[in-house]
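Consider the single chain below, provided in structure tokens and representing the form predicted alone.
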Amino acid sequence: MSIILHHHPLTRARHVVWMLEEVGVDYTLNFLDLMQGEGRSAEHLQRNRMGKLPTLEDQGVFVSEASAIGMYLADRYALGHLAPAFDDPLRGPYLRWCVFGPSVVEPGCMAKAADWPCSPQRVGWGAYDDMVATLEGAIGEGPWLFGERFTMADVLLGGTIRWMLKFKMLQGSNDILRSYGARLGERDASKRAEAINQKVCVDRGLPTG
């Protein structure tokens, strides 16, 4: 029985589709259309408390939250590949860059663009600068977080930057956010998540930009 992605293409779901792809296993989509309510429908309420997309339905086990499940395929499907055994020096590292995403880059972004009025020593997500910096040093010469080594890290946390990149909130001081990006961009598994979104967008009617 193959995994079920619930979906949207304009949810962070689009995300999941380049991780299942980068994994390489057997899954299907079930569309959701969130202007017609399915997200909070009863059957739906029933995976996913918050109604929220995306949600991983793998023989009974329901998995929601991005970075979860990006781990949850990576140590199931993909251990020693994509996620670092758990005896692996790298183990701790990449947990990190996993949940640095949506714990210090998505915040960190937003308060930036919305003039947030925090401290940083008050908050998870600290400086923003800071926060950028720390991106830069992290990836370094590439072209991954781990050097020659693709780990399902840089699809989590990389999904993020050049989503960030793309509006325009995440902006360092030199190219290494951007080329890191366009790197990401141009993995075959990527390419192929970006394609089956996009039909999904054409045969939904839906913008695909």
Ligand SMILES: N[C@@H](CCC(=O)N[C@@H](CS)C(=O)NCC(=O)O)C(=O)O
Given for the second form:
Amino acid sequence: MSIILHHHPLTRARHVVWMLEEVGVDYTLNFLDLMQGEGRSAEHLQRNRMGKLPTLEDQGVFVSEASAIGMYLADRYALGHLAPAFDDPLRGPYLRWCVFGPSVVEPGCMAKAADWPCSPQRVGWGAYDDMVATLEGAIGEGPWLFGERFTMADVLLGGTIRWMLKFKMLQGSNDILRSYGARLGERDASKRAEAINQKVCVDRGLPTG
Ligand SMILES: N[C@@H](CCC(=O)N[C@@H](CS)C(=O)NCC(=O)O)C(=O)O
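To test you: the structure above is the form predicted alone. What is the structure of the form predicted together with the named molecule?
Zooming out: every chain and molecule, the one shown earlier first.
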């Protein structure tokens, strides 16, 4: 039974297509028309009570939360390659960067864009400028988070960075972030994923680009 990705190309599920392409496993896409309420159908709520995408189905088991999906796929299908092995000293930093997108970058960018009144000491994502400096310091010259070693953390964090740059929610002097995003977009798996997502957009009459 192949993996099923419950998907819509204009959601975080588009990044999971990239994850799957990097891992190189067989999978099928199940498009859910969110505008027609399919995310809230009884069938989908059984898979994910939040009614959210992405949701991955593997041998009858459901995994949601984009970061968890990436970590799951790398551990299960690419351990020692896209995920450092359990006894690899890089395992800790790897896990940190796998969750840094949804736990720090997403809320940090959202807080800044929406001008949420919040104290950096009290919120888990801290100060926006610290977050940008932390990202820039981690990526540095690259090409990837761990130098020449590409991992699922690059897909997870890089996907978030690219998304935030695209929607101008990550701003400031961030040439390092822009060139990292551009390098990620040049990967074969990233290009294949882009083509797959674009095709779904065209087939479903959704905006592309
Ligand atoms: N924390 C989740 C967020 C998932 C999420 O918010 N997905 C959005 C699309 S990007 C969604 O399904 N929205 C439809 C809805 O909430 O009804 C993750 O990281 O995967």
